[in-house]
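Only one chain is included here, represented as structure tokens and corresponding to the form predicted alone.
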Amino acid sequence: MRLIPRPLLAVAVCAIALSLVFGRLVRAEQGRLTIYGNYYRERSTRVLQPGVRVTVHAPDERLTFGAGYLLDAITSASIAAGAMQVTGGDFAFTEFRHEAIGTVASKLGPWQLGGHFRYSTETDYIARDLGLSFGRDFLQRTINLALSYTYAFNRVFALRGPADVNPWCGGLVPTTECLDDNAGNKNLLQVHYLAATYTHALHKKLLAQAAVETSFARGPMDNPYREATIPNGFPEAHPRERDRVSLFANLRAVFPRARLTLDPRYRFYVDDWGIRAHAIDLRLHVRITRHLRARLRYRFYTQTQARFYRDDMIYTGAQDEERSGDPKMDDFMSHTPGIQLTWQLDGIARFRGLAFLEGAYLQATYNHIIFDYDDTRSIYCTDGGYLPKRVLERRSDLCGARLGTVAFSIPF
């Protein structure tokens, strides 16, 4: 099995040459520099995605304005995706999303200040958000309390063609009316993010954090390609508001002699559409060498199900019925083992004319995550249909994804 596929290292390659030749022209200025790209594969869908991330300070921490693009190149094969719709077959077909951001950032003794707003743009998606975050330092920098705000607001649309693109209202909207509204704000889903972090030194080898995280949306949530997954072929019809409240605890211990970090985490969330999850990541670290270190990791998920979804996908009723084709909406569980390497080249920045190196680093990670959509009937697995338990168990592949990211950091 090849972990990492041919068109990543393409990309890392050549995003570490023109890294490199960056290096050397900028190399007076104070910053960081990160070109990347993440691979996200499962049986129906396969992601790319290069970006890269820039900062720079001026002249210092005390002012720091950032700035990053990133490409998804998204091929998918599965009818429930919307292929069908929009190619008129199952076959695969490539969307392209473009995103920018940009960032600054300022720490002024105990505060920290900073703003982000960012674009991204797809065949039949506009996202916007814009964000402030302030925080401080207490009792001698050994406690730190800060708070973030964010407010998103996105344009839906519906892709029915190649020249055929129509505001998408939701499932609970009429086409007629949404159409109609094309002027309105129907088809606009704002989300209000509120995030408040507690981080508290407890000992110089031992780190806590608290946060409390909320969201409010309003707007179309549901998929408008998703009719093949309903069998009476009804689109999702998901609620236009959605509220939700997540809360998260770590713990990080340093072994110094050791050379382990503990870093195990826990999130709860629970939102009005009758979802309550749990999620557990536990991940270590380990500092191999000198200028090698390892994190190990494992993720454990579980949730229960959504009001509105059936395990039977038979949905009766009128046009304003509640309905989801989405397994995200279903009872399930994951499991997530990982692995991430990290070389610090600051052991080779000491050759002739390899000094610019140093502070850099490359950094591989993978990721396998394991679906277990469960009920009386079938498994719902990732490829966007229930097939039989009997299949499931000699093709167990077909509940996976695989997550890889290469990056290559350096200042400047």
Given for the second form:
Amino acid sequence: MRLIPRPLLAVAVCAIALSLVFGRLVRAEQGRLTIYGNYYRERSTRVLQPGVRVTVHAPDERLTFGAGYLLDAITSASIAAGAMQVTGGDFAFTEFRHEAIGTVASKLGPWQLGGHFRYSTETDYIARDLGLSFGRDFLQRTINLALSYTYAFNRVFALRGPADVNPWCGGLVPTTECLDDNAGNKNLLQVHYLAATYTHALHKKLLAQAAVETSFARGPMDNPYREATIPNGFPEAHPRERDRVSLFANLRAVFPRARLTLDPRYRFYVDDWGIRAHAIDLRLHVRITRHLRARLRYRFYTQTQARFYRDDMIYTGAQDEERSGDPKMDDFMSHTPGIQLTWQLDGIARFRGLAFLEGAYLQATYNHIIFDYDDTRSIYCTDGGYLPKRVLERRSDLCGARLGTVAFSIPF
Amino acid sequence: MSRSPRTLHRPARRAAALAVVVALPAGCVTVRPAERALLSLPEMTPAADAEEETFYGHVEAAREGAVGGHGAAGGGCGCG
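Next up, the form predicted in complex with its partner chain, please; the one we just looked at was the form predicted alone.
Below: every chain and molecule of the assembly, starting with the one above.
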């Protein structure tokens, strides 16, 4: 196995070239370059996600341009991910998703304005979203109120063979109707997303944030390959409409003498598919030295079951018009302990020849997710994933996944 | 069977109203610019997490029924 995956190496070379070009075009410290690699691993799926992000002030924060590129290399043996259609059986295959984003932001006095366009493409999915945001500071920048709107318009397809890609309109639309030349926008998934965020410095050591997010989705939201997981052979058929609301709150309190920062978060979620969810994310930041920080994290997540999901997977066709083989429609809990280390490189920037590292940092993050299903283990990690054998012998409904990130960021 | 979003979102509306009521008394507190040294630390800056939160948002959208709380709308993906 290669020590550094080829896509990650390619992105790193491009990022270095970009930083050299930008570094010559603009004056010192007018932008930032970040190279990162994300990693997600379950027994049946491995995701490698190298990416690069550049921001450039032109000439200062009154106008900032940003660009990013991300490669998603998804290796999967899961039938629900299309393995059968691509490989002709339940064998591993690798699929690539390319994502590019362009951003523009402006800070004008107390006002902040922003916009972005993101484009993402893979064999059976094209996603595009366009977003606008604006914010304003109040009370000498003690309070910030921000509003954002994003419109996503995605095209959904289904692989019926290695080189046979057809539009997918969802399980509720007959295949013949979807393949019809007059099918129009039936394979178009449109999402309107609205968010309002309120940030308040309550004290010189205490920051609070609250947000309300809503999204309204119309279009196919089921998986064309998931019929294999519904025993009686019906294709998955989710409703073509979904309205979602989430409420988020975060407090950050710093204790300088103890070199600690507490960072608890809570999110409540509800939608019209019958899912209600609570997520509690407790984070503790520790300053080990002036330039080295550690962050410990524990996240607890729980959700109820979608109204059309059946634990026994027995659907009776016309009577059960809406069907799901998706484990994330089931009721379950998850526990995520994690650790992050951030090394700010200012300490070594004073050495001769390393001054360019002033303001740079290296960051490594690891999270281990333990899914706890109430009745049967998820198809996401059929054999239990990364958990000790003696735990799995006692609890047949548990499975694990690994999540990691490495990032390097440098100003120029 | 279709249920009215109005009925379903009642708990969300109640929680939002409660959040506003709790936040209002704090509205009169002002932290002067000279007192913001600790608030400018990276661990006290929500924007410093943006890249990481985008990735978590993407993973959670693929593995959980709920979304949100990450400060930005995630990109599309057919990996659900």
